[in-house]
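Just one chain follows, in the form predicted on its own, and it is written as structure tokens.
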Amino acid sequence: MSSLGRFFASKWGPIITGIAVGVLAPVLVKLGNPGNMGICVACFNRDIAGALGLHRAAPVQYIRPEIIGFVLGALVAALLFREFKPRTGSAPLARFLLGMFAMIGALVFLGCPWRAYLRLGGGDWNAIFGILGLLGGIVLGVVFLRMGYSLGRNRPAPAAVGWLMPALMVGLLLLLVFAPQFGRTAEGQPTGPIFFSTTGPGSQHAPLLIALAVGLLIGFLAQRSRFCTVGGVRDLVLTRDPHLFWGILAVIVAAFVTNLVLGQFKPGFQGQPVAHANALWNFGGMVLAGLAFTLAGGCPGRQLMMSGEGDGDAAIFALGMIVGAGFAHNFNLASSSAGVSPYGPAAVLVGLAFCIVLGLTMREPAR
């Protein structure tokens, strides 16, 4: 292993990655991204789903270049360090549904694990309940892991399988740049296929090249360090290994300091950007998200990085999240700054039931 490889394999790898996330996310907010949403894998996938017309919630439609950068940055790192290994075949349908339910839980809370920690670093105390729920979901997932839960092992696949997700990201980048419109209504409104918000969070974004560069850098670092905001807690509980957990602490501290420097630290419960103050369902939504992420093998950011390494199963989970975002808005499950939707709590309970049944029944077949 090279000296650079040994460095990223040490505790400093996740710490450096966490610092990068904690610093660059508030900077992206300063440059135009929504408040306390410099980086949010769930929210950004929701915006992508809207831009592709999978839902028609007008305020949240934009192809976020950060997501594209995460996958392509991880691809570059994997190619440079000979870790691009196409693989697939581990319970793809289960992973797809886990991605959908993870997204539903995250949108009830309004954020992925990355955003939960970034919200805390920005002074949004509502994130505390979300983080407690996330921890609870991860611990429940660890219980299932100790009981023998497994989605089975994936296997080597043809090289083309590994290139599919990066190719999809290149396609998204082209759609972002050219934003094709194939027609208009009688009133002159575009009919798609690409939709961009003119108001709301989807209309707030940093310059494209800067956002893409940040995504590429974080994707590169996260692939090398195996940075994972769910795996850090899982490993700490399961094996008492704090290696990845240092990265989580680094995100919170770096975000806090950067927000202070930029004048963006605004502590409190009320009036926080793209957030609500319902403690129960901030907690409950993230219990579902934390459990689904744990059963799938990693947080949404980690899933994107693995898809850049050629992992087709991680790509299926990521696509499940995008489709889940479409369902969440089309079925009025997602929360908003006004509060929790009438149907979101029921969807969380359904998702928890699905995950618990999966956790109790999925075992790797005996060899």
Given for the second form:
Amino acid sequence: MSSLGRFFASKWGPIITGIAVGVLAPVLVKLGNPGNMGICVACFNRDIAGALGLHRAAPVQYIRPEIIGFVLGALVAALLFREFKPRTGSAPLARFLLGMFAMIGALVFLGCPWRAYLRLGGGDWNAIFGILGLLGGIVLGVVFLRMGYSLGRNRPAPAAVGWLMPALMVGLLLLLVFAPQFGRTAEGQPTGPIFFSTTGPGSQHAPLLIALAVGLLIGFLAQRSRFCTVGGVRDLVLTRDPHLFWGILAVIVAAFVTNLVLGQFKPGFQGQPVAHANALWNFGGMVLAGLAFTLAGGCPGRQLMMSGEGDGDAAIFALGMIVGAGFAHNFNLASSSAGVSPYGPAAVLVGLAFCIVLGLTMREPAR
Amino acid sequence: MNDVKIVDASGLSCPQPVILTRKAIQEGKFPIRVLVDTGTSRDNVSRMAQSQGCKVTVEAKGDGFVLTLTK
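Right, and the form predicted together with the partner chain of this protein, after the form predicted on its own?
In what comes next, the whole complex appears, and the chain from above leads the way.
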């Protein structure tokens, strides 16, 4: 066990995880997930929000088993390697709001950092602007970190706190399997509380058990290797440490090769799946997302993995993302293949203002 | 032991343990003792300290780890 632990702590850990993500995500697309969306933590949390009725955008409603797998896979790894440490208490409300705004930024771009790299590996050149925005947001976050930004310390918590998020994921899995229909439409047809898309991206999904298995595997690997698609850039900028950055490169290269092999590599700007070609707001949305993720200590995948390790603050961030997705659609902030919503850019600016105020004002209290 | 520099990075999010430890290394007074409470922080701080030419020893203590950095 300890030699395996050492292997994952070595530079190979993030690389192996990145290769797994880069290979398995396009395979999930082949098996039914939306184009260049084999894995997207933002899109999938948005689909979960829709399935739970937190927004009613009909094309994006599905309980994505990959997300459930991430948390439970990380939980298994943390338990096996004695890293399950229930903890909480580091500015949870700030983290919830960071999760909301990170989600709004990601939905203006249409993807989390994982999907930005996967879109690039699939030939969607619009992702280049998103990734540039992401880099900008992370660099801004590093400036605040250097100035002493901190959300403060967490504290050890009762075991129950650590088990809440995994329990919520088991609950989601049950809702996915049983999809209860308690309501009735005006015509008397059964409906809600669980909604699944019949058309659009939400209707496109790989078989449940395969998606869940991929989620579990990646959750396990990512917990062991601390794979983080924001930390990779952050550490490179902050301390010239490329350890996690190799994982990002591995995602892009593996996705490119796998897409080529599967005949899914389609280079260009126009007509890309679940994407728009507005360079400015592909950039702007991801500046906000990158900044919010950096201020919260990691990318959305990493937040899910940490929630599986018992980190209640990371769980709050992830729940903030789901609620943020509800707002993003109910307030018509999210982009679509047709383009950027007229209200999305204003929401990005509000989110940036929030993050900048947080970055300038949050300091660890003196002990 | 009075002149051991203590960096208490327990409970802090990434990458603050690394930032605090690097600041202490740059101050140049050794040994430095760093308190962390997750395997992630232990690995990140160790990697950074080694890249700065420090020798790092890790000791599990209670719920966390004590890293001793020497040069």
